[in-house]
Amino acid sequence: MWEDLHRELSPQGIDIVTVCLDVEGIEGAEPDLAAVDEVTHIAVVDQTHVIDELFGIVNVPMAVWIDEDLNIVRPAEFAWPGDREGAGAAQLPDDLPERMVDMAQAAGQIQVDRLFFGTAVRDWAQHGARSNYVLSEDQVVAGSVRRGQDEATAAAHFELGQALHQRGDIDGSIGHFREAHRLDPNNWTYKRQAWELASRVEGPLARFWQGPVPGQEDEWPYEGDWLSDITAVGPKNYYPEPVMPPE
């Protein structure tokens, strides 16, 4: 869908750049890119989650608007590239594991406006800096994710965890990932990356499982997992509140 949006808006001066956040590199992006016949937008892989630190990305999909003068005119916020509101309405396969059924049901309860981003970015393409969706510098700062001491320390632990994992020290990485989760519990990119790396299921569901294998719960190295954490916080709290809608 990002490719479709890019092809629609690039003639009007809007370029879409997608970033796959995955410690393990291009393998994490291949399933999404393989679904597109020809990729014309810029698609990169961020193995060290640098974009998280630079722009305050705490979940996916999120987007940041940057104008032609390299100014941020909308900070990180939920961004759905499609033009439909519904999600999770597709018929699930009969042989889907119970956990995946429960995850799909929880995902379907996430309360976000899936039409907002498409409406806003098309308005920006048409009106440029005059768009009602373009925010002032003060509004961008006020709407950005705050980074205090805990969040900064969590970022350091997450970076150490990634480095150790990439060097093959899996056990050493887990402690740093756990500390990142403790210090910055609202950062789902930290959680989802660690959970995905720890999943022990095979096949196409592996990257989505993000939790313990049934019967092996005692071997799961983290206090939480995607299903239990979203159940605890409530699907409506999965994404940050929208960044100051236009007046």
Given for the second form:
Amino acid sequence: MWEDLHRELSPQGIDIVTVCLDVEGIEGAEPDLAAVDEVTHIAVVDQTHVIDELFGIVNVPMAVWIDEDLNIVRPAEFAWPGDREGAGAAQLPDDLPERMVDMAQAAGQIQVDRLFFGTAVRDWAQHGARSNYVLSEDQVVAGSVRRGQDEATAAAHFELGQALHQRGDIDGSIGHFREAHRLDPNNWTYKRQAWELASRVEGPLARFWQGPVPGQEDEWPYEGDWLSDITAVGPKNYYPEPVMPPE
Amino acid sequence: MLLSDQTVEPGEVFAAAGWEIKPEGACRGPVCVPLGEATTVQAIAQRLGMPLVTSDSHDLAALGPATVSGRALTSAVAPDLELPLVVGDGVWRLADQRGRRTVMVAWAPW
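Given the form predicted alone above, I would also like to look at the protein as it appears in the form predicted in complex with its partner chain.
All chains and molecules follow, beginning with the one already shown.
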């Protein structure tokens, strides 16, 4: 999908650069990349979530617009490359585990305008800096996610958690991930990454499970999981609101 | 940003975090934060609102991002970024995108 958008917009001077966020590297992304016949866009991997800190990425998929002079002209916001409906609208296999059915239903209730990004980026392709979707510097800074001491401290804990995980100190990493989740509960990349690392589910659904194995809830090391957390905060709060253009 | 050696030069530490130490203060794009008498990593970090968190069991510390704007971004100037390519060899540098418009998309397999 991102590859298709890159091929459409590249002749108009816009490059799509995809950044795979995963502490464990690119291995988990290989099925997604293999599904693309030929990758012509720039695809990179971020094993330390550096773009979370630098650009205010708090969930995926999110995108940042950067102009020809390397100025950010739209801060991190929900981005969807096509006009497809969300995962919750897809036909589900009959043999899907109950948790995955519940997750798909919750995902279907996430209230984001999936057409906004495509409309906006095509307007930028056509009108460049004159596009109504291009924001001023003040709007870009104000439109980036909130970062006070709690969020910044969460970022430091998350970075330590990653470092300890990569050094094999799993218990130590979990302590820092839990603290990151407590201090910045709106950062879903911190949660989703840690939950994925803790997953004990086998098979192709493992990377989407994001919670305890049924019957083994006592072994789950986190306060929350994807299904309980999105239920608690409400699907409409899953992504930050985009900065809308003037009427 | 990870600090495995807390005696490292402040200029090096803050450059890696996107801040240049100048006579007028710590600067990122058009934003400069006066540093006064602050010269150590800990003191400069405090001026920039960057929390320092240490690991109890490892000789490691992490410096959180600056909080001077109260938002994730301090200015609209894109920070330096260099990441390994997944398709092809080598690294990609955001600086190489100068002259092209870029949509940087974060995604994950999970």
